[in-house]
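For reference, the chain that follows is the form predicted on its own, supplied as structure tokens.
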Amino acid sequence: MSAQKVLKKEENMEKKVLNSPKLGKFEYTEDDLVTMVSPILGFNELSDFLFISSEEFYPFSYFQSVQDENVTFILADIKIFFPDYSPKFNKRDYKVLQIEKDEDMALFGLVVVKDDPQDATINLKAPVVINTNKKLAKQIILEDDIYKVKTPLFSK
């Protein structure tokens, strides 16, 4: 693709506005979307999300639905909190996510923050796997029982 065609494509990108109750108002384009190849449990109707990260709230990120502005998940880079985390995925998951090499893959856990942030939990049983190159994602439910849905994020 020539540089001229790339520029023309960017000019044609329609900017959309999302007004999230949690994150405020911001613009995005179709290129910014991460598409769920299968839905997050309990959110079957939602497939398109914005992955929002910043040094300001690292190692946490937001996963904002563009189909329902009221749905915002908090994600955490699992390896930051659990360096030994090494789930086994089946070949079908790699195929569905079009992951060709491990560098294409990022692992995140859904975080639940209660009244006291020190009681926050992370879901290690069903991580959200994102193919960072293709912008495809899937919540993968692990068959291995060593990982729990509500794992304390912080030790007390």
Second form
Amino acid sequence: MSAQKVLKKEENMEKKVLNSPKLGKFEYTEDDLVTMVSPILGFNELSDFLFISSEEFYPFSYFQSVQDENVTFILADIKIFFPDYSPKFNKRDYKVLQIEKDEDMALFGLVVVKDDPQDATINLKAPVVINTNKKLAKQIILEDDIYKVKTPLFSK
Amino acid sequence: MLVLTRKLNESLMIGDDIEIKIVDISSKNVKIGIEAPKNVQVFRKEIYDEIKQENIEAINRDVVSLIDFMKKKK
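Return the structure block for the form predicted together with the partner chain; the form predicted on its own was the one displayed.
Okay, now the whole complex, with that chain kicking things off.
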């Protein structure tokens, strides 16, 4: 391994500290980052996120911006709530996300929690697709209208 | 806003790599073809606005109430 490569590796392992008002203080390294290949609409400046999951809040995860610690999303594993969910993506999306096989791909929905948790909605029209292998993500806006932006998360 | 007149099958270029072509015209609709690099996202404006608004509403919420609700439901 060249000296430069070793240096880079060490650089990547450098611990950084994030102080999120929502989640508190924690450490991460560059290797933990999930990079948006195109921005989450409304958050054009933010490309680097941490995907934070825990048994404690499964099947939800947090998606925490490292560039703006005040931006924390809630992601829900869509297949847990909607097992039949099977959106059609463009070839282009697979390409930009560098997805080669289905196992690389995880589908999440951004959740909006309301005062009454029963009223929570999940955005199935614009899922956040993550290449878990390459740590690349994109919010893909589906062209067909089967899936709604404000889909109730829980059946009533 | 820049306003240009184009005929059917005519195009216009935005910069060097985005081409907008008028593909079909009827009395109320215009069909537009777009050729753009794959890092350029193209959206219908209403959808763009709707998703953006929803994303902004989604930040800084808490999962605790959801987890509690799911436990109660079981």
